[in-house]
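Form predicted on its own, single chain, as structure tokens, below.
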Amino acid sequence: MTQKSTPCLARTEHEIDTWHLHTDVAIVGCGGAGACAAIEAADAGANVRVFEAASAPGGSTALSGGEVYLGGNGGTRMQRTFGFTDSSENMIAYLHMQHGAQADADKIRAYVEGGADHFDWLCEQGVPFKESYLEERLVEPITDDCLIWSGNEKAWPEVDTCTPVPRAHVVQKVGMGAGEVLMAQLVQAMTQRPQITLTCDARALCLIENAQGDVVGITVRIDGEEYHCRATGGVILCAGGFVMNETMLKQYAPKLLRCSMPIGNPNDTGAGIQMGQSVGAAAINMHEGFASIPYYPPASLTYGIVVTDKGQRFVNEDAYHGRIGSMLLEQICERAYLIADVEAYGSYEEMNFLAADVAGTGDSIEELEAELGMTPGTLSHTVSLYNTWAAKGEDPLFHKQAAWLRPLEPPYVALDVTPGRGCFMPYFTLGGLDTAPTGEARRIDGSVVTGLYAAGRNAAGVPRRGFGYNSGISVGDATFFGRMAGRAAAQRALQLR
């Protein structure tokens, strides 16, 4: 009886009667990581086959805002154009603060030291970046501008240690969703390299290993038929995270299920991670994910405060929206609110991403407190203390920066930002296979699974905590380390020819 192919169970080489396809490097998935891996492997002299489960390439990268978080080595060409110097040590220190004990020092250093060159490489592939800079606080530009602030660079505690520098480079496109432009250019660059064969509607089913435990190929399903592809240099897994797999979310990252909108493509099912595990690769950081409360625009809402149903603040509200969302998931409360005055509420009804309902209003903070059903004196005490210090331009409890501090004046409004209560709270996973900066997959003891590589959300990359996420870091990480994996797999193939 023929074994049913499943990502969780690798096949052995002796089971394969016929190798239908042969290549130097096989790549699973054609998002940002897969495309860049293919280009780099081809330029290193390898023949490449890319298998994409969807009917067209793009993956989750094509659904993104097209922001690429890069800096270091004095700054990218775009950063330097607008007068920003970004030393490698400055950016390395920042990323370590973002990701704490979970940070991978080797990956961070490689990513930072190679960041400026990576920006230039993307430009060489035809990816367009307008020479422009936006100072304003935003999630994603609706213009075609490039350089923006997209993290906690100006927020405490990072701002006390690291020089603030904008690092998100947005691919040029009028309106949101520039990821589609990024992927269109990368796919075009792939088509210009005859060594690359892209097959869509091709679902990777399982890895194939030899008697020594080395990965030697992969089984894919194309038009209902299974094909075995031998890969001399190895297989690179670039098949995305597991945000669309509820079973895996319940097992590894159940807190994310309190959010409202999984961000990714339908094939972000964790199959690539499962394939890696099937040959002994370790999956790490699986409990972590990005969770956002995108409460700006309007930026004026940053003057407000975020509180639990106990009337207590828990974060500096000028932090990145992903930090606030991640911290909100950790609070022990039944409700959470963004408290603002009319001036801070501003143009919320004209333009917002949050879609949060107004939970209450009040001509006094006591009236709002009562309308929200809070214990008398809780919210009113918090606002009174906040206003006293804000009038001095200080926030001794949570260190919101002076630029976003002023007393809140009546009348007041409360937006319901409780996870699962209707506001837009997007999420995706940050766990994956343990890999070296070269993309080589590692076992739990640190040894390498020969012939297996991973990048993008199939690997645990630079972004390790929602608390320390920056817009553009996933696209930056996927494209950069996709290239590293492509180069390493190609070198191995050439050595074995």
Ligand SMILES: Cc1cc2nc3c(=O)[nH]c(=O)nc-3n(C[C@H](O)[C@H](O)[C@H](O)COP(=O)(O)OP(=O)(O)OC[C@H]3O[C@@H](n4cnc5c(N)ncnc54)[C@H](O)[C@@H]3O)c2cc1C
Second form
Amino acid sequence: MTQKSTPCLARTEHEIDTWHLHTDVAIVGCGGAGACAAIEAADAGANVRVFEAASAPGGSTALSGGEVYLGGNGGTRMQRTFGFTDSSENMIAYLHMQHGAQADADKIRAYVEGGADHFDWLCEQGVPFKESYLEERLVEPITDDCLIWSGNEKAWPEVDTCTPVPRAHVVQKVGMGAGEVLMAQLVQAMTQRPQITLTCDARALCLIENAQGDVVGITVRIDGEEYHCRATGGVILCAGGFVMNETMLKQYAPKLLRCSMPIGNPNDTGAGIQMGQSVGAAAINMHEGFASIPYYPPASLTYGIVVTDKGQRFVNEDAYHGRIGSMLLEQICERAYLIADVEAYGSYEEMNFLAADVAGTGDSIEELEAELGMTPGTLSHTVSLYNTWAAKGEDPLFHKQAAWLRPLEPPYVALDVTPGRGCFMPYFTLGGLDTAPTGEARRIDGSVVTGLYAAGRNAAGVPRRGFGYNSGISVGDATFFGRMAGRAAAQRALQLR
Ligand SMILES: Cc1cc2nc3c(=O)[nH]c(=O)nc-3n(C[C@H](O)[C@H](O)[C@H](O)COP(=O)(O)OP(=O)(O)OC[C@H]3O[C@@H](n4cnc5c(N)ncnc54)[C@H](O)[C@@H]3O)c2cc1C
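Given the form predicted on its own above, I would also like to look at the protein as it appears in the form predicted together with this ligand.
Below: every chain and molecule of the assembly, starting with the one above.
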């Protein structure tokens, strides 16, 4: 009888007495990446088995805002409807600015060139998008609207190089959390394809490789029993990231632990990444994550400034909230504050995500400086310099755009945005298996682990830096590259038939 498996440790084929299940393509996890991989593999002619550890499909994708960051090729149908042209070169240049030296040029190009088609494909699967556009600065619409600005498109330095274009396409749902509608539709599309078998309460334990090191199957646990599933085309790991695994966070991305709230589903334990590593696939970009201080709404707080306990600014405050959160983690300081005047503070107490405490108030900036325990002349100097330039609509230090510049007038308020001191600072991981745009997993030397694919946060995809994250890029990447992996694994299965 076959011995019990050790989670995430690969087994070899010769240890397996019985193959209980056979399929062309086996997929681990049924979130955005897994569902799209399954649909695409089935449409390419393969039989597909999807194993989902939870009692229902959905994963973090179902918990998400349902924002999908897409553009390029002249623009998606939605972008063009509202008069936005988005050339591929424009979007490629933008994504390279977002992700810097960590960017994967091949993935970015594939994602951009296929983005407009991917939007149409999602629509074909029944995912609803209302024909509408919102101009305002927001994190996630509470209406059922679609096209929004969700990144640094209108902020420096991107605005100096790339034509600003809104790219987040939000799935239609009144209220937040449209990811549940996205996943419901994708799962519905799966059920319309008889070649796909979805099994929930089925936890993938380990990969099975042959003597050459090719992945030939997977072991899953269902009702306490282990089942070995042979997958001729290969196994696609779509098991999400590792934000719920504190040991892995400490090992790879300790900086993120300063944030307040890991966001994701309980199975974001990095098991898929570890399974890939167990057969020699490389895990890359593991130190990176999305980290945010979602300080708008109210958008009026963008008129404020963010400073360290030395009273120093470090960023243009009209950037995306994830950029400011990521840069906050890099500052050497014990406290950080968002300084606002009454007008900028606006409706903060009626509606905010940030939940930051008021750390101090002052009828003058010197009074606030003293109340915050800052060295005299620090914050007051910063505000005085800021105000002098803001009056002219300029910010020579950090290049905040004129639309968000005006002198800050007394009285003042400081919100405590220190990581780890109570304000809402969500985070999730952006590291994973190194894959080709086809989803094929790669070893450290760049060679392919035959039969192994990965997508979504199980892989290192297009989003590589918290500094350059845009809302919608994770679901966009997971669904797009899930499809690429599904297609590649199906083609391999058909060739081997
Ligand atoms: C509150 C919230 C809001 C967000 N909003 C957005 C947004 O609007 N736009 C955006 O782009 N990103 C957003 N994100 C991030 C985004 O949702 C995720 O990064 C993305 O959806 C991950 O997709 P995935 O397919 O890789 O993983 P998931 O959707 O998490 O799917 C992975 C699946 O694998 C399963 N699994 C794990 N281990 C195993 C195993 N061993 N065996 C079998 N199954 C397993 C899990 O149960 C899960 O169902 C948000 C995240 C959260 C939490």
